[in-house]
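This document starts with one chain, in the form predicted on its own, laid out as structure tokens.
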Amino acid sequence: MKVVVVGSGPNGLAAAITLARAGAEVVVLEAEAVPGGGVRTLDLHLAEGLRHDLCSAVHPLAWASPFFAEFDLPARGVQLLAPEVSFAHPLDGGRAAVAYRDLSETAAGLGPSGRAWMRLFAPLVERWPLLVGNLLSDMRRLHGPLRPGTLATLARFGIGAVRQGGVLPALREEAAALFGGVAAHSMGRLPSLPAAGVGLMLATLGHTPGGWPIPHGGSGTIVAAMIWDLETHGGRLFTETRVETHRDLPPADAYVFDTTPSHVARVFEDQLRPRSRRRLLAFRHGAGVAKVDFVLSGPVPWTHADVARAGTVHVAGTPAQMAAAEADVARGRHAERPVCLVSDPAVADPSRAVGGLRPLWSYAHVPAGSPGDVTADVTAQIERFAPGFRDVVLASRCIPAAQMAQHNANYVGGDIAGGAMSLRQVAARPAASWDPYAVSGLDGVYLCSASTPPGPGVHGMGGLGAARSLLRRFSQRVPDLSPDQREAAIRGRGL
């Protein structure tokens, strides 16, 4: 059996890993330069040595996923460094709320909202592996066998999501902020379901031992731990090749894409029956993000001691302050004060900083397409909680939101999220069908971006889900992830 996988990121690598140790002739075709697609560290010039995460930099799901946890990454060098501090989230006033790996501590540390805050998450983090299993699922069916305390569970996740997606009271104070901006990863409005969901997994993750950690090195190491899985069991990979239509594509029994829904629609065009393309290009996108990266003489400033100890950091005030800024970017303006997210990898990674200087990552929420330049925006929101940083600012570069799919094209309109997260795109991604991978109306093709279940994220289920549905057409097995005797052989002849 012979496999075309289009895109190299994380979902598109898990699927063609998968295929290729099922015993399939894999074949990976990359439009870029470097693979990777959202997960690539690159040097972007701005100062000598200095490497930037160009998308992605913190990877809660790298470890605790179904398909990473198989993989093992640490077992193949990837070193996942979680700070003590998994996010935080400061507030005027020299105030801040912040999540510590620890959950006790994070309550503790939240006033009188702490207990609200271990009443909502100590069930979850107890139990957070069927959680995530559950949540990062095809969406159709359970994940795992059903045992005590699964249904239970669930339920628990699914009456905190509706409290906290504003239908029933929800956290206050700190824990609020602390929990909006995690809530804001979903690139919604706030509050909302979608975005409760997504908070609620996230956080839970931050209080668990392997908590949001950085790679050691760079996002980039965990796809060169990848690619040298999927040559050790026989695939290939070139890159800088296009698929435009599908006279690009080789002969092969299937192809799986990890891209849009809209670019399956183009390369098929005239092979599409009608009704199967407009359910393609009917899969909408959400609001965009503009990119800044900084580099820095220090650390940033942050007024209080412990949000420096962060390995992410909310940039976004209170949460009615949040609501606004979302509020904003959905009805297509910029907002005065945007939802930021800023990552200092050097917190968990020393390595990063190179000569006195080290990278900071950020990113704004903006409306989609827009071409503004919020260099300024972003660095007004830091400054407005660390006094000073503009100060330890010596370059930076923003790649507006217009420009984000010039690097990676599954990005439109600086949609990072791979389409928007409302409630009908979440439960039917990225359309209503049994089987979300494969393309209707199109016979051994199959899409398996985050345009599919679970949706966006680093967790490689998009690619395994894409695989196992290929898989079972043929009647093949799906196979073990983990780290095997070929590559062992491998690495002890230093290859």
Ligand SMILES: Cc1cc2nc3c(=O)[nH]c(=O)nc-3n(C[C@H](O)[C@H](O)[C@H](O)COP(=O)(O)OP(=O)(O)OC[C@H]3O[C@@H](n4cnc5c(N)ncnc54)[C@H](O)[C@@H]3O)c2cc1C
The other form holds:
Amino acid sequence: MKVVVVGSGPNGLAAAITLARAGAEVVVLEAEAVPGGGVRTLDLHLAEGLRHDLCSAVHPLAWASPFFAEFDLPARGVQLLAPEVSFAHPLDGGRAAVAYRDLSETAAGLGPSGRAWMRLFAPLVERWPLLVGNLLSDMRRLHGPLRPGTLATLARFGIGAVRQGGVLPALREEAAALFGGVAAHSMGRLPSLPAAGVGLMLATLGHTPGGWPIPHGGSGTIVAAMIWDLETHGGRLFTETRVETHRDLPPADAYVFDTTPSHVARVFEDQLRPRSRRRLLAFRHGAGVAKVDFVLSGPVPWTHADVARAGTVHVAGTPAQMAAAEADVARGRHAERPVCLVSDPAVADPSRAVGGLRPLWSYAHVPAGSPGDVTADVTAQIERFAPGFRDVVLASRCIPAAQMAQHNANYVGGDIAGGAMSLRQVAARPAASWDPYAVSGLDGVYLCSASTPPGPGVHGMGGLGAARSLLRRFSQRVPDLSPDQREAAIRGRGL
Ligand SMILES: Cc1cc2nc3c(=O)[nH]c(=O)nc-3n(C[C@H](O)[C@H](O)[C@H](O)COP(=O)(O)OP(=O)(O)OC[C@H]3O[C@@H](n4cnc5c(N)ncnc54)[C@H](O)[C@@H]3O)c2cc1C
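Starting from the form predicted on its own shown above, please give the structure in the form predicted in complex with the named molecule.
So here's everything in the complex, that chain up top.
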């Protein structure tokens, strides 16, 4: 069986690896010069020797995902370094809400609102593999044994999401701010049911042994390990090979697209029936982000000492300020104080600081397609909680939302989630169908990107889901993904 995979993001590579290991002849076609999609670590030429994560930087999903658990990143030399503080949320007046990997320490630090945090998260943290197995899935069936405990955990998650989504929220004060910052990863209005679901899953992972880790040497090491495995199993990857129409595709038995649904509609424009085309084009993109990479002469001078220990900082203010900022973005306006995500990788991985300089990764939520440079807004937001920040900034570079698709066509208008995380598009992603990966109306064509379940993030589960669906159709078994003898032998020979 010959399969062509279009796009080398983590989902495209997860599909390619699974299929190559199942014995398929796999070719990956990647538009950009550097493979990896949202998982590239590059020299941006801002300072000699410094490497920046172009897109993803922090990897709770890669640590927890069933695909990567079996693929076994640590066995392949990828070290996921978990800071003691998974994420933090600075507040005015030098205060902060801090999520330590230790749940009890977190609750103790949240003052009066800590008990509610403990009540909400203790049962979820206890059963996190079950939770993640069901959330990082095709979302079409139950994963795990059908026992009362399974249903009770999922019911707790559901009730928690409904409550935190706006109906009788259990969290107040510092705990509400801490949760709001995580929920904002869904890039939509706050509070909402999808945002609460995303927040509950990510915050739960923050209290697991893996925490919110940062790969030693940058996110690109994850992709390097994936490409190594693919090529070891006979797969071939071609960069600078953009697929615009089906005439750009070599003959194959099946095609897997790590792209947006609208791209598939364009590629097969003259082969799709109008109804199938409409289904693909009905998928909606969400708000954008503008990325800002900084070079600093020292650590960010956060007022609160434990914020300085966090791998990820949500710089967004109070829950009311976050809700107002996200509402502005949803209405197509730049927020005066945008929701910003910030990560200093050297907090977990000192090797990222070179010659006294360190990279700082950040992005701000902005309206879809905005051409605005947000460097001043992000700087002002950080300065608010880290006076003196401006003094340690040596250089910076912003990629506005309108330009994000120039380095990855999937980021339409700066939408880094592969499609709006609305309730409809979480439940039926990319469309209502029992098999979300097989493209309706196109025999042998599959989608595997973040526009399919389980959605955005570096977890490889869209790729695994699409590969499983394809292998089922060709009556083939899903292969083992763990590092094998052949790979060990090749590594041993230093190839
Ligand atoms: C700024 C930013 C920060 C992020 N932070 C995090 C984070 O910290 N943690 C996390 O888990 N996730 C994060 N994400 C999200 C994460 O990167 C994505 O959800 C993930 O990469 C999606 O994987 P994918 O394989 O579906 O697609 P992508 O990684 O987007 O890869 C798609 C690939 O397809 C290629 N392609 C597209 N069109 C064509 C074509 N026509 N022909 C050939 N190739 C094509 C693209 O060039 C790209 O290489 C972030 C994203 C961004 C942009």
